[in-house]
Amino acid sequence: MVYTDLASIDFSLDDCPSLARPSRVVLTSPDYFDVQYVINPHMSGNIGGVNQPVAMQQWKALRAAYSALDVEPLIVDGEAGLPDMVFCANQTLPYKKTDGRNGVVLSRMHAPERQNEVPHYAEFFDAIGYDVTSLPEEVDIDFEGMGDAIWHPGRRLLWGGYGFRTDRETYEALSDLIDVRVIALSLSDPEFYHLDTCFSVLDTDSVLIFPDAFDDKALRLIHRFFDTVVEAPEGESRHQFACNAHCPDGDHVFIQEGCTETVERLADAGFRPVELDTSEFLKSGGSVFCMKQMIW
């Protein structure tokens, strides 16, 4: 269940059980956020380089920006020691199980620098209720939640990014263990080292993409599954993370201030963009969509 080309894509979006968009948010306070070493490209020159209070007030906003629409923001307490689990879209993946009940199956962080944020989310998923698993013991591979694996709103199908973070063999064993298909997509440049980096979700038919991060193969897959792709800019994808927004509701776009030409674009396909100044999380390698974890 695990498709890597159109050749082999045998399904149609009406063959994916439906799946409610989830109404809640995750957010990590950035408490202890700093950049304290070099794990992606965009950390480069910026240790030690972060400025605390801005950052809070960042992250801040962001929290308002959900409440505003009426996505319950759920706060897990930043960690000493741990200057990225801000990031919380990478230590997990939430899903409804086939009879309803809540899920998440932890990651398997990459880096050893981000090894120990994990055991942080396992202990907050189980206090508000979900059935906590993992990836087979037995596999060796390395999984980072929804930094690489997102779910196509409304539908029961994931979009899985590998090559950096992810291993493609990650996407067989999640699939055998939570029942679901999943289109994988090579990533190649370690710019965008997370397929949220390049890739963002907005309806069931529409998605923002950087298309020089994926191939030819990857591209023929997303223009097949969304009718409406928005494409972001180079430098607005590099430098601004343009394509690392994200669209809580069908309608509003989380997004790093100043992307301009990716805005006119989002706005011309129908959608409210709303701009938000992320700059100091920007120089550890993230923007909106690594800074939250959507939850049933």
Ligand code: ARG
Given for the second form:
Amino acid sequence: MVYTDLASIDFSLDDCPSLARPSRVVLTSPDYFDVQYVINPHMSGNIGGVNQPVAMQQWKALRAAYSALDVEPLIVDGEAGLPDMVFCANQTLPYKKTDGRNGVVLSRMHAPERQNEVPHYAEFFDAIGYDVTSLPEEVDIDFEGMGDAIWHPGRRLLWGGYGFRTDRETYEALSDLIDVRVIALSLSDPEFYHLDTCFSVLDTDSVLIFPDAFDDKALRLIHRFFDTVVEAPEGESRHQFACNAHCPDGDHVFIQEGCTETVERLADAGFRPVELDTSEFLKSGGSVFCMKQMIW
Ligand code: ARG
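Let me have the form predicted in complex with the named molecule next, following on from the form predicted alone.
After this comes the whole thing, all chains and molecules, with the earlier chain placed first.
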């Protein structure tokens, strides 16, 4: 079932089965990371502008930050000719099957430039024992994985952004395929083209958002399910990807360095911000959240 407005909500969080916190993280090495085309507004003006050694250093610091929290990193090697592969939240949606086994749904990348990334992740997930599945062939829909489809912490409930990279209809198919409730949120500002650019779940009760990226319908849904809604200011959201933060443990929040106001608001809400520099990746329109995939 897909929900798009408050009036249709006929369940509470307690009606959603519990979901264990994923304990491992998939990262993709940025060996071939670059900006070679423009498929989101942040990339414009940055073609050929990535400093590769600096990008590698920043990525290694991110990997170390996960290890320091005892979240085990599993590495998928980047491939030549796939400069965006480092953003490994986008090619798949890992999930728990109703029988408790691990599954993964493959994305159908909207951007043709990124479509060849997906088979590499299919192979990786198959090799670690995940049941690899795809959306039905007969429907013509785009889906960009966990860039747009984000698990509610601790619950079998999915938040789904649509409008740029993922279609609204995708969520009907996904809901049927993996048997999950989806709350679908419309996105309309091109700088916030994936849900994870303006919405970062922190714990079962808390979320970090950039409110202006959402319409009233979406905001009402967010406030219905999260008691604490931390709001990031416009400049930090638009230019520093403050809401592309990632909270792996319900406590620490990895966030782009220099998001001063957001960091303060997160600390006021009881979280421990960990500032990391992802400036090379911002040139491509991504930061922490889209550079990882949490798995069980
Ligand atoms: N250049 C990449 C793209 O436009 C960046 C993806 C960032 N991922 C994300 N989930 N926001 O596809």
